[in-house]
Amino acid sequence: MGDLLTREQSDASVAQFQAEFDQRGYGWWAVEVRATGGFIGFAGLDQVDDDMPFTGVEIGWRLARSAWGQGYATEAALTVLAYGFDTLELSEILAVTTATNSRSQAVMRRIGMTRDPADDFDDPTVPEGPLRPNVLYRIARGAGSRRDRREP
């Protein structure tokens, strides 16, 4: 997902989700594993981009590869829905990927998401590619998601 940051860069990112927190009430949070608090990566909800073909609020995650396949990313999602539907009162959340991603389509699909192939779309802000294919995931609020059916 790009080149390696700066520090700097790193600091300014860090910088600019606090500000997008702090003025939208919604945002990235940090993902750390509880056992050891290792930080892994970070998940969350983001406003979608204007120069994409749809509008709403989208959840997305980005974890550490040695994180993958441990259930992090699903489990983050969880609760990031959760805040979504019960916190902010969102009526939909969107989730976006390559169509090539089956990982993230995978975590969309356990969280209760569905795809409708007529919403996949070409992102405008990737050259033409094997990245620009993207698929559109959503949920509403009391559709059921995964969280529901969770033991207490």
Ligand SMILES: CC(C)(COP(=O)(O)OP(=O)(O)OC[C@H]1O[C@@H](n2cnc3c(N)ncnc32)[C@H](O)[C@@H]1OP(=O)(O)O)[C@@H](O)C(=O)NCCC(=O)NCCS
The other form holds:
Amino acid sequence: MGDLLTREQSDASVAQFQAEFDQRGYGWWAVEVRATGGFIGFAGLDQVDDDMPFTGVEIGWRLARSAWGQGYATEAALTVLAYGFDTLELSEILAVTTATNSRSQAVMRRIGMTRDPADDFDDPTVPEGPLRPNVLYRIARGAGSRRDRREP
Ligand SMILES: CC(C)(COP(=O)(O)OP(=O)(O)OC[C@H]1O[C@@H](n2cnc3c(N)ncnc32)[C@H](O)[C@@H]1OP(=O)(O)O)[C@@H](O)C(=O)NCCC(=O)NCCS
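The form predicted together with the ligand is what I need now, so please give it after the form predicted alone.
Then the entire complex follows, led off by the chain already shown.
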């Protein structure tokens, strides 16, 4: 996921996230643990990079290692999906990760996204190596995320 950011780089990222919210109404939300308010990472929506061989809005997530394995990414992702479909009225949401990132792909499947191997692609911005092969997951509005199927 790149190098550790300096405080200045991190602050610049937050300013960029805020500007994106102001401009287009979506971006990367902070994820906090309800019980403690502790900050554990972020989740949200972003425009697919121009370099990619497809266009659209993608969902993503990144949590501190200590917060893995507790369902926090899935819980946050379901909230983000609901925002994308119900508030932004997107017709489809995409998700991209490396073919080797099984934890991220597991989150995609848990929230109801599906992968067509025909959509697999090599990230043109990454040099030859294990991070270059990528997978694409999709979910269409109305497809029924896990949240929709949950009993009231
Ligand atoms: C991708 C990432 C967010 C996934 O985090 P995660 O904790 O594995 O995902 P979830 O929050 O869905 O948690 C699932 C785990 O919690 C468990 N869990 C406990 N309670 C749960 C609940 N209520 N709901 C769902 N899962 C629950 C699951 O059984 C699963 O356990 P397992 O890891 O032993 O299989 C995390 O690995 C990460 O930040 N990676 C680095 C950044 C990254 O790769 N981002 C994606 C780039 S595309």
